Every structure is written in C-alpha cells, then in structure tokens.
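Consider the single chain below, provided in structure tokens and representing the form predicted alone.
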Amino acid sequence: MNALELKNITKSFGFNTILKNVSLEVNLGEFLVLVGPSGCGKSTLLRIISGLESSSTGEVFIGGKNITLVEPQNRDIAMVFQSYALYPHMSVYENMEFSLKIRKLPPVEIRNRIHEIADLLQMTPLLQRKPKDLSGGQRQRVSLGRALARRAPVILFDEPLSNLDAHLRQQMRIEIKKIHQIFKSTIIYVTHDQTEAMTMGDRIAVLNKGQIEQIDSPFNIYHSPKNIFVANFIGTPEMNLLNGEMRNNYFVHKDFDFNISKDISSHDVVLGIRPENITLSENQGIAGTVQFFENLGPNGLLHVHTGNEVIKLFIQGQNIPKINDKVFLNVDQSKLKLFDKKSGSLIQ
C-alpha cells in the first residue's frame, strides 16, 4: 500500500491552471522531493495534499483512505513551513507541546516525545526560550522537531531551508536526512534547490507548470533526462544544449560537425552533455575560444566560445588556459544525449 496517492489533480484560479491532472504515488518511508522553478505548482500541490488548499478536481489519499474532503486537522499530516510558525509568546516546549496536547495525549508520553526529540536535534538547552531569542536555524529545528514530535504517518516540507544562509542549509539537509533514517516518516519535501533535490530526496519529481515532467531516483534524473527542461533544470551548472541536425550519422551545428556513432534518422535535434564529459584536446575536436573562467576550488568551470555558442567544462590542475587562448574540445560519446528539438523529448 502507498502511504500517499494523489489521482488526476488540476487546481484552477479563475481561469488560470495551476496544476494540470497531476497524478503521482509515495510509497511508504519514502523521501520525495518535488523540485521545479518558482510558479511551477509545487507548493500549491503540497498544500492540496495537507488540506490547507482544495483542488478543483482530483483525490488525495493516505494509507488508501480517501482524504480528499477531510479537514486538515483530521488528515494526520505534520507539515514544516518555509515561516518556521512558531508561536512568539509560547516556549520552545510550549511549541512543541501545543499540538499534542489538543490530541489529548497523556502529559508522559507528551514529555518522552519532546524530550526525544529535542535531544536528537540537539535543542534540549533552548526548551525554555522563546522564539526570539532563537537564530534562524535554531527556530527550524523547533518547527522540525514540533512536526516529528506529532510522529504523524506523512510530514510535508515547503521550502524549509530557504531562509537559512549556505552553510546552516547544508548543516539542515544532514540533520533532517539523519532523522528520516531514523524514524521512516513518509516525507515530501518541496524546493527549488536542485542541490536539496538531489542529495535528499530518494527520488525526486520535477515540475513544471503545473505537470510533472519526469520522477525518478537523482541519479537516473541527472544522467538520463526525459526532456530538455530537466536536463536544463537539473545540474549545476547546467547541461550544454546545442542546436544542429542529424546528416547520415552525423551531428552539424553552425560552428562544427563531428561524427556521432548512433542512427538517427535526419532531423532537427538538440545536443546535450554535461560539463564533466569534456575535456580539453591538443589538436582536435570542437575549435573554441576561451571567454572565461570561474574558480570553484578543486575545480574549475570553463566556457568556451565556438562562435554562436559557449560550451561549459569543468577543468582541474594549474595549467588553466588564458582568456582568448584558442582550445579544442573533445565530447565522450558515450555521455551526451540527443533530444528532438520540436517536441523536447529525449531521442532513445
């Protein structure tokens, strides 16, 4: 049984559609990340599952039940907001306590969960302080810790970290992974954050205005994109993309050509590879010029004019070619993808 089932959701303002028949299954314990960019539709999906929004049409279901017109408070769905809500006047334990409490649980076990919790994420010295007194990170582990205390069967996440500077962010994506492991909560987590998308989620689900493009495990997702939208939207930086067209085995672009070992019948396509699956050649391949350089520490990214393009590559050691050094590229075959520019899809 899936611990979540949404069938055919559309959401519709007026004449604006937000969600377009969205179907999609989590299976029990799992880590779903829904990924895409601003206005996607993500976190209107996540707040139809938890009930704070209604779809126009559509079923959401939890453990098989049919939750589509429960109330949100009845669905049994702890939910971390991106606002952390906390409640100023009351103590991190009052926080954390509060929803508990309307749940009529004995004041023990209500003490144990807290305690439990607050141990785990580390926040047992901050129980008696208010939120104010609390930095950014600290009030997310209490909306964190106030979610897993309620031990519900399903914990949505909206954009959780985004308020957190870079550092705190990656300290959170450990944390809340270490706790999944823990507790196999079913979670469903919503980003734009490629980088949270492919090192949390057990898969993810791309989106993008209002559909879901592709769902998959991250690694299948970066190395295998369906269509020209996630292999542009997945990766940092993103996939190369060069405009041509199949002649006889061959790939021609405005700039260059070279021999592609698959048989493709002659048609307009688009080009893509990954910058870590190019390198510099001594004397052949794609002729290009060097425009820039960014320094990213162990490496470096390196872009590459060839004319009506600029290719990305990562590079590594001291010997960086200068700006306006003239460079050749070699592509492994092996690694590039080929979609059909009129529909997007990816070529088999």
The other form holds:
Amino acid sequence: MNALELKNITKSFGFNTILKNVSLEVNLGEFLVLVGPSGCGKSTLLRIISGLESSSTGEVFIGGKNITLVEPQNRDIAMVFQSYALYPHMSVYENMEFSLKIRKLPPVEIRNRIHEIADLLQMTPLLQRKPKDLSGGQRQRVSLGRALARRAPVILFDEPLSNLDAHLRQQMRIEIKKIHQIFKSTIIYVTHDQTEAMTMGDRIAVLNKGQIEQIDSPFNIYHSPKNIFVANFIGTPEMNLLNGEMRNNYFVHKDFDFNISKDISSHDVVLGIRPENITLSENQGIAGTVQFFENLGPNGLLHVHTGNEVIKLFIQGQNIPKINDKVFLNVDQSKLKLFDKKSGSLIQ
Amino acid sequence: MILFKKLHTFVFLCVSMIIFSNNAMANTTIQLWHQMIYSHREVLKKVVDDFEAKHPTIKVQVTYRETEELRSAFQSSSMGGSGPELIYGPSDQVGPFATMNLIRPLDNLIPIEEQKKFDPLALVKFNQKTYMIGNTVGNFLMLIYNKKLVPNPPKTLEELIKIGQSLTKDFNGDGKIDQFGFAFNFTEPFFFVPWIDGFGDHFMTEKNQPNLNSKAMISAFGLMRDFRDKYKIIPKECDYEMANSLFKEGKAGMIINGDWSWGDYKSAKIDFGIARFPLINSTNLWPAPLVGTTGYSVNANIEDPLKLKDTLELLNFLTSKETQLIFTKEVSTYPSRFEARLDPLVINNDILKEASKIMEVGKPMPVVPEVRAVWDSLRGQYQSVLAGSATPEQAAQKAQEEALKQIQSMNEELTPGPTLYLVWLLFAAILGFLLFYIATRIKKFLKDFKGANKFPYLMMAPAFISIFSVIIYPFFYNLALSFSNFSLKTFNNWTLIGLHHYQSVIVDPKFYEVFLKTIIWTISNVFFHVSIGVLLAVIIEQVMPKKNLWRTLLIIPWAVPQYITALTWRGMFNQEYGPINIFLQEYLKLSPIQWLSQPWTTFSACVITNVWLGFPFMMIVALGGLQSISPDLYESAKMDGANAWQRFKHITWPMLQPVIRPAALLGAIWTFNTLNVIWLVSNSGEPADQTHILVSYVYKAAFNLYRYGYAAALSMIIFIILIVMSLVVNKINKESKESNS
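Having looked at the form predicted alone, could you now put up the form predicted together with its partner chain?
Okay, now the whole complex, with that chain kicking things off.
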C-alpha cells in the first residue's frame, strides 16, 4: 500500500494554473524530494497534501484513505515550515508538547517522547528556552523535533534549510537523513536546491510549470534525464547543452562536428554532456580558447570558448591552461545525451 | 537670512499696526461678553456699531461665549482682577457672581427713578441690591398648543385633562399610543415647579430658603404622577427633546415649553398658540412659571472713573427704549421698559400680548446660589416619586431635609482645624523632597544651561512650560485646594484648613457606595471592551472578506463625538419609543424595562453605552496585535491538530497579551475617569443621584454645589486610587511576564 497518493491534482488561482494534473505515488517510509525552480508549484503541491490549501480538482489519499476534504488538523500529517513557525510564547518543551497535548496523549508518554527526541537532536539543554533565545540552527532543530515527536506517518518539509548558512545546511541534511533512517517515516521534502535533492531523496520528483517532468532515483535523474529541463536543472555545474543537427551519424555544430555512431532520425537536436565527461586532449577534438578557470578546490572548472558556445569541463592536477590558450576537447561518447530540440525529450 | 528678513518685516508690521491702531482708536475700550443666540447677535452688532458712531471716543469689543463658558471665563478673569467691563447673561448667574464680589451693585450708578421705569422682573436683585438690568424679560414656561388639534386652549386643569384624554389615541390598535394630548419634560424640576404655585405655595420662601415640604408640593407631586398613571395623557418617559419632537410632528396636542421654542415651532410650520398654565380648580389659583431675564452686569474691577462712566453710557444705550424696540422688531423680544411696551410694535404683536398676560402670574426666577441646592434635592426626590420608590409625602419631607443639608454644606465657612499642622508637615516634606532630590539636578541644569547646552534647553522650554502649566501647576494647586476651605463664600479669601475634606470623604458612606459602583463600572466596561473588541478583531481578521470595509464601519462608534452617541443611546433606552424596548417586546416577548428611571437599569444603560463607545479602541489595538501574528503559526497549529477554538486559546489570545494588557490598563483608567457617558445618559446622575461614579460625583460637588475644596480632596483621593491601581496592575503584569520568560 502507498503511504500517499495524489490523483490528477490541479490547482488554479483565477486564470493562473499552478498545478496541472499532477499524479504521484509515495511509498511507505520513502523520502521523496520535490524539486524545481521557483514558481513551479512544488510548495503548493505540498500545501495541498497538508490540507492548508485545497486543490481545484483531484484527490489526495493517505494510507489508501481519501482525505481530499479532510481539514488539516484531522489529517495526521506533521510539517516543518521554512520559517520554523515556532510558537514564540512557548518554551521549546511546550512547542513540542503542543500537538501531543491537543491529541490528549497521557502526560508520561508526552514527556518520554519529548525527551527521546531532544536527546536525539541534542537539544535537551534548550528545552526550557523560548524560541527568541535560540539560534537559527537551533530553531530548525526544534521545528524538526516538534514534527518528529508527533510520530506522524507522513512528515512534510517545506524548504526547511533555506534560511540556514551553507555549513549548517550541510549538517542538517545529514541529520535529517539519519533521522529518517531511524524513524522510517514517509517524508515529502520540498526544495529548490538540487544538491539537497540529490543527497537526501530516495526518489526525486522534478517539477516544472506545474507538472512533474521526471520522477526517479537520484542516480537516474542525474544520469538519465528524461528531457532538456531535467538535464539542465539537475547537476552543478549544469550539463553542457549544444544546439546542432544530425547529418549521417554526424553531429554538426556551427563551429565543429563529430561522429556519433548512433542511428538518429531527428534532424534538429540538442547534445548534452556533463562537464565531468569532457577531457582536454593534445591535438584533436573540439577546438576552443580558454576563457576562465573556476578553482573549486579538489578540481576546477574550465570555461572554453568555441565560437558561439561556452563549454564547461572539470580538470584536475597542476597543468592548468592559461586564459586565451588554445585547447582541444574530447567528449566521452558513451555519456553524451541527445535530445530532440522541438520536444525537448531524450532521444538516446 | 531670508527667514530673518521676513521675520523682521513681520515684527515691524505688527508693531506699526499696534501704533497705528492706537492712534486711530478711541480713548476707552469697553469689553462686552455675552451669550446671545445667533439672530440676537446680529442685532447686537448693529446696535453697538450705532453706539460707536455716536461715541467716537469709545470702542466696544464684543465677544460671544456659550453660557457655561461665559460663566467660568468671567469667573476666572474677574478673580484675576480683569475681565470684561460688561457681561450679558441669564439672571441666575447674579447670585454666585455677587457672592464672589465679581459684579458691582448698580443702585449707586443708576438712580431709583430710572430703575422704576423697568419691569421689576428685569431688575435682578441679590441681598436687596440690584446687580443686573435686563433689556428683555422672558425665559418663562407656558402652555403651547397646536391649533389644529386644540382650537381653544384649556382654561382649567379639568379642561386640560379632558382635552388631553380626548386627544390621546392609539390609532392602529397596536397597544402603543400614537398621539398624546399633552407632553412636556416633566421629570425636570424647572418644568414642575410652576404647578406648586397652583396649589397655593412657592418652592422658595421670601427669604430665599427652600420650601419643599409643603402641602402644595405634595399635591403637585401627585398631579404629575396622575398625569402619567391616572389620566394617561402624557408619555411614560419624556425628556425635553422627546416632548419637543412629539409636538413638532403634530403628535402632541399641547406642550409646556418656553418662549425660546417659538422660532423652532414656526420653522416646523406648526400653527401654535400660547396660553397660561391651566387654572387649578381646587384652589382657583394659576400655576406660576418662573420668569427670568437676560441682562447686563458691571464688573466690580473697574477702577478708572472715566471707564466706569463710559461703561454706564454703553449700559444705558443698550437698555434704552430705542435699543429694546430694535430687538423687539428684529427678534420679537418682550421689552423690559414700561414705556417701550406702549409702542405699537409690542401692542400689535399677538404673541407678545399673550406672553405679557402669562407673565402677570409668573414669579421671578430665584437668583441666589442656594437655588442650585434646591433644584438638586428636589430633582432627586421628585424622580423617586415618579419611579414609585417614594410617596409624595416622604419625598417632600426628604427633599426639604436634603436641600437644607446641601445649603448648609454649600455655605459652611470652615476655619483652620488641628490637622492643619499635618498639612504644613506634608508641604514641608514635599519641599524637603524637592530640595534633596531635585536641587542637585537644578544645579546641574543651571551649570549646563550656562555652558554648552543652552540651545537644546531653549528648544525644550516650550514643552516644559506647557507641561508645567497644564499638569504640574494645576496638580499642586488642586492639592492646596483640597486642604482649603475654598467654596462660594470664601471665593476671594480662602485659607488652608487642614484635612477636613479628606475626613468628611472618608466617613461618608455615600463615598463607598459610589466607589463600589465605580469599580463595578470599570470592571464590567473593560471586560466587555476587551472581549467584544478581540472577538470582532478576530472575526474581521480571520473570517470576513473586505477587512478594510468592516474595520472602517466598526470604528464609527469611536469616531462619533461622545455626547452625540450618549444622547442617542439615551433616546434608544426610552421606555415606550426606544428601539431597545421595542426589540424586547416585539422579538423577545419580554415586558418593557424602565431603563432610565430605576437605579440599576440606568447604570446598565450607561455601561451598555460606554461599551459601545469603547470597544472600537480595543478592536483596533487587537487588530494591530493580530497582524503581528505570523500566519505560519496558525498553519503550524492546524498541522498540530488544533481546531479553531484551540488556535484562539493557545495562539491568538496569548500572543495578543502584550498589546491588550497595556491597552486594558489604559482603558481602565479612562473608564474610571469618564464623565460624559454617565452624566449624559443618566442626565447628571438620575434617578435621584443613584447613578454616579467617582468623577461624576466630584463634578457635581464642584460645579453644581460650589464645594471646590471638597471636590479637590475627592479628586486627590481618586488620583491616589488610580496610582495604586496602576502600580498593582503593572506589578501583576511584570510578574506574569517574568514567569513567562
């Protein structure tokens, strides 16, 4: 049985359609990440699951039960907000206690649960403090703890880490993932940060303009993007996308061409190749001029100018070409992706 | 630079204007303060212009002031040794002014032969001396009848009752009277006292003492009650405005009202006639309306003989036959000079002719200050009779006792007592405090002022001066008054007497009764202000579409001037016609409540009115507070499983506390100190002074009964109560804040 199922969810505000016919199934205990650019509808989708927003059409099922018309307070879903939404007049303990008290759990049980979570999240010393006396990271922990203490079968995360600095964010990513492994709750996690999506999700659903472009494991999303949008959106730095056309097994670009031993029927194509799949070569391949070098620490990103395009590739080691040096680029044929220019979908 | 030049030009202009106007101006300037209504003011201006043309050396400055303001402004300016040379106002201000020596007797200034040319009603005497000359007589009550309904006015009481009964009708059979035979402001003693004379006695003796415990009084009490309960020819509850509008709408055949109302009825197109009060059959006597005058008095402070001469010149001109006739012609006043009454302008005026016949049976309006005490005690007891809580006999006896008691306390001249030493001790303590704690600061200030910070101090000076003059000085002046014998009799030579007034406040059981009422008043008001305010704010903020529209609509009660709201609510509480009772009867099938004639219902009416006036403030405060609560919190609470009530209880209410608490404390102080609503809705404490809170009680003591020292002591006590209250509330707030954090 699925933990959660969405059937044909559509949401419009006036003439503005935010979600178009979205269907989705989330397995029990799965960590699903909804990722997409701003305005793609991912937060709206999450709010429809939570019940804070109602869908225009479509249905929501939790554990096989249709809860489309059920009020949020009766859905038994926990949620972690981007702003943390801690109750400022209550202590950390009271914040965590609130939902349990509302649900009339026995006091002993409430105390045990809170202390268990507080130990886990290392916030026992904070229990008597008010939210205003906590740092951003601590507040995030409390907000997380509050959701966990509920032991709700489904926990929703609405961009929970976006207010934290890079270092904390990384820490919390790991922590949330660890907690998921302990509690095995079903988690739906919204983010616009594809690194977060890649590192945390069991599966990732990429949303664009109110539709799910692809839903798959992080590995597949990265290595087998279904279309140009997913290819471009996932991965830092993004995939190199080169416009060109196919002529007799040859990919012909304005400035260069090379043989692709694949039988392609399309004419206008976009060739996609990730930066790590391009290497520098001595004297053959695509010719270009070095434009810029980004030092990323363990490796570096070289920007190479080839006529009208800029191709990015990772390089390692000491021999870094200088700016304006002439270089040749070798493409790993087995890794390149071809997309139909018109439909944007993967050809091969 | 430019600014300086402009300033320079401005100063130059001002100075030259003063010099120029001084040169061009007359030798004497006479100030005249008056309270004439608009149409009369126009005539006065013409007359004064005429006077100035004839007397080029005299300049007259005319200033209009509303009656009560005229009274207080004249009082304070004359006490300070200045004030206008001439003051024009109603005759009843003569008593207090003469007692305080603010106006001078006119007998030495105007020869007796000249005085004899005036109607004695227009020569206002106090202690056998004339203090005011009226240029008109009037201000008296009469029977006014609608000729359409009453072709011939009733001559006798029997006729009045008969006509009244035949006209009092319920046209549509709904059990409510649609047309009354008779209507007047019968709960007000001024409208009641003429009847007493019809039964053979006057409410004051020749010696200006109260004469309330008389057989005539008992009969008159009975008659008023019978008009309402036995003959049923007047409405059950009827104040001035209601009687007036019934008559103007043709829904009342007869009314008792004064000459001032004629214009009103003319413009309402009522074909009316005037007549005497009806003859009382059993005694064969006419009820006697009080006839007053409005006239001129001369300031006691004029010392320059030339100025006095010019003032008298103006006084003579203003009361001359010619001037009186101009007023008669323009605004139909009845002249006070006998010779002016022979003029065709008067003789041919039917209304004035009838008016003079009515005045023949009138009695002069008493001018002694004691009359206030008489009105006051009469009002209370009279209303007890009407409310059914006292028999006429009991009420007459009690009214007399109370009047004597009030006159005694009004006139008591207290002498310094043994507690005076305590007062000096207190003053010494205050002085010591100032010396020890403020002296060092003053020293620092002086040093600072001489040094670099002169300019900032100068910039602060206006604020400091205004705070000093409107808060600090009045406070200490009030403190001094509270230890003094300041009253009507000791106006010019009051001294400190000690703690007398504090003692009398503390032993007075009435004080504790009023204090208890004040506490009930404050708590119930603040409770409803906060609960209704917060409820509406939550509904507007969280439920209603078009928030701004609702917010604006609900602020309206706050934006409307308080007195309009208070009087409107007073009308709504009317026993027969008030929408509130109509609602109770029609929709809830309850019996009507006599809102304004029973103590606790009147008190409730005041609370309801004040709740209506006060909730918008709390609503605005709560709306502000609500807007600062992040919507995320409600969403979070929803996700936590909280329903609407739990969200209110656990999120909204606790988060509103920081704004609601100070607002509620402020509201409590305002409510504790609010005078308007109690005063206007209960018509200054009706019934029988049962509806008072401390401030209205103080107000009454100070301004109705001239007991300034007593009132000052009482207000100091109120001040202390409020200080203690604020300290306690602050402490509670602080404690709960500390326990929260």
